[in-house]
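Quick heads-up: it's one chain on its own, the form predicted on its own, in structure tokens.
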Amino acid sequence: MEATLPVLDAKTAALKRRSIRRYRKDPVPEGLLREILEAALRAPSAWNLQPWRVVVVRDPALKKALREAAFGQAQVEEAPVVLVLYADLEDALAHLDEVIHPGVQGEKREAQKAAIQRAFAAMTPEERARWAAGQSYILLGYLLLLLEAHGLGSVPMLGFDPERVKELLGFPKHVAIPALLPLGYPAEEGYPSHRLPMDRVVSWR
């Protein structure tokens, strides 16, 4: 039934947003996960590189590990799905050809591969996961709007073991993980939103 239920807007979505931790125990429809994953992907990222890759969790089992992992904490267990977005800058630079718009060819798509693998290089691999890390966040933002506008609660979540959760999916060393993002129909309305005024944090100049 909320599958059916009007999209809301960006900005709808943005004011309307709360952070829920508490999920009824319906299922999400995969087609519904496949439809706000797959604009979610569109986020930008710098040269295209998408070095974002995500994992969706279902398993019962699984879950229940994460929760370990996450220090008990039992959204992690208790949402009817868990996404696991990580970061592996390695895989993206590994497949350049991947990323780089087909409209850029001969020279220029040698010379732009070229330009990426130099920028990277002079990185070490702890500051190369922290980059793609940051870009990942942008990949957050898009799926916590997106969720909240197709009638879904989220909550982002750092407090987690990342070790721990590399041993649990299999991934390799290398890899960041931005975030553990919980997910369901809510179960909970959540604390209203309480920020900063906005000339707390913007100037103009």
Ligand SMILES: Cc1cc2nc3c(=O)[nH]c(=O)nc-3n(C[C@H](O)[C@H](O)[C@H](O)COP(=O)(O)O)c2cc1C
Contents of the next structure:
Amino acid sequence: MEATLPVLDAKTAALKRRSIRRYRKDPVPEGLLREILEAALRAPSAWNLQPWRVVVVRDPALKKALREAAFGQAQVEEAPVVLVLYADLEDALAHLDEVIHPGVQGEKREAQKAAIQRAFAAMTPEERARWAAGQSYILLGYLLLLLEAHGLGSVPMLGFDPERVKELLGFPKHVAIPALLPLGYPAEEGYPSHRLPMDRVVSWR
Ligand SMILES: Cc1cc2nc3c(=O)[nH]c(=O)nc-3n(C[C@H](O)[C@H](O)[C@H](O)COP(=O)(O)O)c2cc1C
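Now that the form predicted on its own has been shown, please provide the structure of the form predicted in complex with the ligand.
Entire complex below, previous chain first.
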């Protein structure tokens, strides 16, 4: 792993982060991206299912096509890297042995697998996709902070045609696409953060 530390601590990164939509041309080292992804993939998920999947897009032609799918939003083509974050619950459920803790063995393991399958059997395909997308936003949050901590700017995006993105990337129909995440070294400061005051959103009992 490439050591590109020091990095910002979590609180500093959270206070400093803004959406960045313009990037320098400098490429983002693959080693650094791997380091960030490795840490982000520590994100927790219900039953540890980790239904998220990520495509790292650097190919200019593919970025151009993704920009068109994102209603022409320039940052998708101009960013040196676009992460396509998608969620594939069917894949996760078909490989439960990958995610159930190795410490859980025998009957207990089988019971856990059956309980998970049962929980999802009652859901419609749309509900399953939404559930998996919800889990994947936890990974997105980790990524946003880790990118900021390593000096990279990014902007999470939902403004795209998911069916077109699935087509471009050859994804099966059932997957959800919680976000596109263009990223790169910032060429702008972004807008100053504007947030609700804590008392508007937090109550104490
Ligand atoms: C799920 C999600 C989807 C978003 N979609 C877009 C988008 O399609 N295009 C865009 O320019 N910004 C998009 N944004 C960025 C938001 O506008 C931005 O995060 C918000 O205004 C707060 O600003 P900040 O990120 O600079 O703090 C999205 C953000 C999130 C979290």
